[in-house]
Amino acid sequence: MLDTHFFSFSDGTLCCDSVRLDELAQQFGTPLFVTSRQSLVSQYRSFEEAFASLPHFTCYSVKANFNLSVIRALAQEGSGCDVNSGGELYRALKAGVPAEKIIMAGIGKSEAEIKYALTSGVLLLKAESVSELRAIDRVASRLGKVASVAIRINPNVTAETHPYITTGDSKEKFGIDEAELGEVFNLFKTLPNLSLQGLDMHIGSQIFDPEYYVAATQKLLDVLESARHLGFDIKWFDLGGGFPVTYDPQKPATPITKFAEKLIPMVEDKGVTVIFEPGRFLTANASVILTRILYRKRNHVGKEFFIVDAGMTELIRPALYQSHHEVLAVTRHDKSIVADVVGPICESSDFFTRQRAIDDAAEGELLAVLSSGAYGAVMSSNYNGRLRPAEVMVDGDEVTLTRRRETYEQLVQNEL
């Protein structure tokens, strides 16, 4: 099991802080996403405290869980948001987030979207092509506005992560290419409506070795002291997020504090306010999926399968990444059995696990897809007319629901 306090065994059940998770269930059916509030603000405080030395500001990558409970909990303790979408920065706005206190990315914005976070007044707007300035330039024009910018620098940077959330490679969709620089910087002296504030950059997702931050910082801090040389005021520098966590207790991820040792020295006497975007680093183990088996079966072969309420449609992680999660039962068992848990979902890649030992538990019984937290419920469809499933926050004893069970009327609602 991972290495947790906030979903642990009591008396033989697994709880999350001080509430049986068989209580939830009961209570609020299942398939349902349980999050740990506690555990989102021990992780956010973990971060603050390894980069504690460095003149930074954390703004959390809302891709990553966008339930607002998620925001708000994380925004209480000081955090900024990083949005990509109209739609997220909605969210993050609801949220009660103030929007000088959210900067938005994204590669393909609308100038609808580029009008809205305008209008909010966001802290900056993240471009990553030529075109995008010229979009951002007339909008802001249209507005009367002078529009704070960052540029997303690629860093062709090839982190050995899953090459789906690879982001700082040049053979990639993100980011400005650095042969593009030179052309990036005289628009901006013919762009009035165009601030220039901010460098930018994003390797991506999963990144266990330090080195590969080294790397892109580096080159980063390269177009910092080329953008100061053409006389650009930059105040803030942005190294993204990325930073990983554990699915799997044998490959556990490098600490925080590993590339906090490393990144400080190299950026704490440059002048500017660093920028992270953690996401994932947050909120992954934060949550899990509860799920009843429903059926058990054996084939000819003597496959084992437990076929659960859950699947594809809550946690795309491991039918698109080939990712591991750990599945426990929610009631200890003596015995185990290797067995694949999947899902009801009419595709082959609809599992949680395959050939794995897993406690012999019977049918009706639940279990627990742990590390659900980040890139679950806000990757969830209908796939197969199914419902989303609730969504509950714990803290300490106190259970909240923070987003209800979809209904059937719903799946319409906004058909003619």
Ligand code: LLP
Given for the second form:
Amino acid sequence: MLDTHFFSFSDGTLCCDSVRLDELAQQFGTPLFVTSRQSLVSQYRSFEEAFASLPHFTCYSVKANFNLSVIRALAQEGSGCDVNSGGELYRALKAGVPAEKIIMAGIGKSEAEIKYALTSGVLLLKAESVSELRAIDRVASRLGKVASVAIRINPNVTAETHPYITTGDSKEKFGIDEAELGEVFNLFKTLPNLSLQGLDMHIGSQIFDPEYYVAATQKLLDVLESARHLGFDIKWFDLGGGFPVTYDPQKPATPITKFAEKLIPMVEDKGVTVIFEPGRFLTANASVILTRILYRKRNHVGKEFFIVDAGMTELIRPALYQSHHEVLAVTRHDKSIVADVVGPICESSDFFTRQRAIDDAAEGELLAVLSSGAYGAVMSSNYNGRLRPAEVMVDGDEVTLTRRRETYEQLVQNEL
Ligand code: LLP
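Next, report the structure of the form predicted in complex with the named molecule; the form predicted alone has already been given.
Every chain and every other molecule in the complex is listed next, the one we just looked at coming first.
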């Protein structure tokens, strides 16, 4: 079983910290996202410990899980936030994160979003194109401000991961190409409302091999040297997120200390504060989706299906990235069978597992889909008229409802 520490069996029943998951299902219904606060805190602390000797600032990448209570739990540990839109900025501020601890990414920020970020007073806007830099300058000039900017470099390093989550390659839309840097530096010399304060990269997500970070960091260091040569005072050196977690116990993630060992010596004496933007690393294994088996069926070729009340509308990762998620019966059984665990959505890609051994649980019993805390709820949808599920946070033996289940009225509330 995936050793997440915070989800474990006690007397044959799966628990989150010391709370039984069957009791949570009874109280809040299913499907239900269950998040362990202690897991979030423990992941954050292990990240901080790994990079303790480096002057750095960790900005939780809110896109992984934007639940206000999740943001708040990490902010209370000292984390800043990396946001990707006006909506995420709104959420981070609403969770109580001070603007000066928020950095804003996004390849397509609208002028309204730029204005929102500048009036809020965020620490940095990370820009990804010449046109965007011009837009930031325009908006800043209207507001009578000088915008603190980091430029996101595309280091042209192809990290080995799922092709949909690699971002540091010249084939991809992200970042500013090396060839454009001359023009970009010139802009900073000529546009009065921009101040170049940082360099930034993010090469992708769920990257197992630290060498990709090493290669990209080396390129960013070269850019740092050129920028300093031109007289820019670079304070922030943002290496992005992408640090891996274990989804499949057969494929354990590289420990975070291995990344720290490689990266710290490269950047510790460069006179910059390093920014990290972990998302998945902090949240993925902190949550499960609790779901009830509605029906079981066996077809004429002997294939077994567990049809459950959660689906791709709550966790699209298996459909979109063929990702592995462990699925466990909440009540342990001695016997297991090979089955597909599928959702109620009218798509063949609506599955959690295919042809995998699972406890021989009966209709009406509960399953837990593990590692659902990153890119789960945030990517959920109302497809098929589905209601977004409730979310609870567990801390020891305390349970808090952090998001109410949607209602049918909410499904139509914006329609005229
Ligand atoms: N910083 C930037 C600029 C990013 O674009 C991302 C993720 C992160 C940080 C955080 O990456 P993490 O540490 O979570 O890997 N939906 C996909 C992942 C998309 C990631 C998008 N950007 C999935 O479920 O695997």
